[in-house]
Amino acid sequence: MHVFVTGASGFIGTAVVSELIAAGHAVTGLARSEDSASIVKRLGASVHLGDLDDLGAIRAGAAAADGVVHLANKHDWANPSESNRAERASVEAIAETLAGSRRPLVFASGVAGFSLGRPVTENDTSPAIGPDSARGGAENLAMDYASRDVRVVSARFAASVHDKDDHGFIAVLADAARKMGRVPYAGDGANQWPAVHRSDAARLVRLGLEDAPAGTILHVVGEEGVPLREIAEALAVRLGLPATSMSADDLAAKIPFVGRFLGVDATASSQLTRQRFDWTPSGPTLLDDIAAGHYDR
């Protein structure tokens, strides 16, 4: 299969591109700069120049491929509405291009934001509806294309996708801790975040691209929930700082955007995904990667 991958030079994208190529697929990666293009080339993939605001380039890349993996996101912590806008626009552009073709579209979504009081499952419908919602409501928008002969697959990623070079939520927390002189957690720190190792995530994305029926929800979750206090204490050991409790409001004020998630309980199950796709996560745990020094920088 010839696969067009957005976000191909990113933290998750590089692992996905390598996984696809190792499985015998040809890959073309979207690259917004010469630096990004060089990364994509080193992985053994072809380069398609463009970015999330260049919808023409995205449509062209999708049109020329047998399937699409959409991982790119602006991750603009200071302006999340801009990230949401770009996400909705790019998903719609790809889906419209693939409409009527029965080609697969696997796109990145998330397990956060459900507030169910229990672990989120693959059977739960995303509460994000419309362009002003989280991720621009892209999951619900994309799922409408299953009835238009697009093999749509939502890959709901755990809040923490971890490995060496992770720059996500845990890295942001570690950076904030160094500036504050302590590693914070909210309240008693009993709230939990789901996590998955990057290698396990890449393998599941490939399985979804190859075999998942239209309308499938994949939960890219290796650990259902890791208590925030345990995360903070593990970081504290590595950084040589105390782990201390703060109020959720103070955390939100001290750590822009990411801080408001530190007091949220966001557990998620991947039981159905594991059963349906014979997927067994085998990479290191989040605490293993913290202990290995991946967030010491």
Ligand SMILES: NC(=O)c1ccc[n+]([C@@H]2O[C@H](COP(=O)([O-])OP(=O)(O)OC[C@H]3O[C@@H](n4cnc5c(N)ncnc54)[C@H](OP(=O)(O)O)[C@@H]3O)[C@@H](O)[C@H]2O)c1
Contents of the next structure:
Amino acid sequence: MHVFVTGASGFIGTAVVSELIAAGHAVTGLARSEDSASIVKRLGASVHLGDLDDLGAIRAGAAAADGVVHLANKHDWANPSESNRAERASVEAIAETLAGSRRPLVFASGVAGFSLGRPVTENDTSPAIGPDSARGGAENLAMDYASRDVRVVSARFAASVHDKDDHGFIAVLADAARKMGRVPYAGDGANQWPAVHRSDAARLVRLGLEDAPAGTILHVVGEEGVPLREIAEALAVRLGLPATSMSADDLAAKIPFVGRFLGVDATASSQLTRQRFDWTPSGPTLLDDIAAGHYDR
Ligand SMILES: NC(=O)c1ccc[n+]([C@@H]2O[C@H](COP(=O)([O-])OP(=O)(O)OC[C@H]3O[C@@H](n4cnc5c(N)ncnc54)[C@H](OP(=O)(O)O)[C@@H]3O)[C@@H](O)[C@H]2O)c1
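Switch from the form predicted on its own to the form predicted together with the ligand and print that structure.
First the chain shown before, then all remaining chains and molecules of the complex.
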């Protein structure tokens, strides 16, 4: 199929583009700059120039394709509400474009923010409702399009999608640790985060695009939960720093935006996803990737 991929130049997007091309799909990647365009071209994809805020360009990319994988995100940590607004607007623009066509839309979401006191499952409805909620409430908005003949699929990524070149939460923690001279964790560090290797994530996105029925929620989760203390201790070994406890409030104050997540327990199951899509994660674990030096820089 001809797939329009937004965020094609990003950490997950580059792996997804390579995975799709290797499986025989043709890919057109959204790029907002010449630098991003050359990354997309090097992967063997065509380029569609445009910005997330240019909804006309986003709609045109979606209209010309047989399916869409939507991974672009502003990730404006200093202004999360702007990232949320842009996410909601772009998901809506793509879903409206595909309405009535039965074409697939796989879009990025997350397993964080449920606060259930147990692992989140694929059957749990996102508590984020409306434009002011996390990720602009885009998952609930998009799911309504299942009844409007869009084969809509939410890819709820683990809090840490990891591999070489990861610049997500673990990389932010490593950067903060270098500045602080210690690797912090909240309280006793028993709170856990789910994780998945980038290669396993890319494979599941492709499987979802190819086969998932309308309204599917995929849990892109390889490890249900890794204790934050173990993450901090593994980083500490690599960075030559001590791993030390601090209060969740201090952590939130020390590391803007990301710090408050470091104190949260956010386990997630992918049992239903594994059964339905015959998906068995096989990449390195998060602690393997930390030990391999991917966060040393
Ligand atoms: N990585 C994780 O651990 C993780 C965990 C949970 C959820 N997710 C979600 O998965 C998705 C992909 O994440 P990622 O880690 O691959 O992100 P990333 O590496 O930061 O890539 C973001 C992508 O979005 C593009 N983008 C940013 N602002 C844009 C704009 N204004 N217009 C057009 N394109 C724009 C970037 O293009 P440029 O190359 O031009 O910057 C890049 O291709 C995101 O929705 C993210 O929130 C990721």
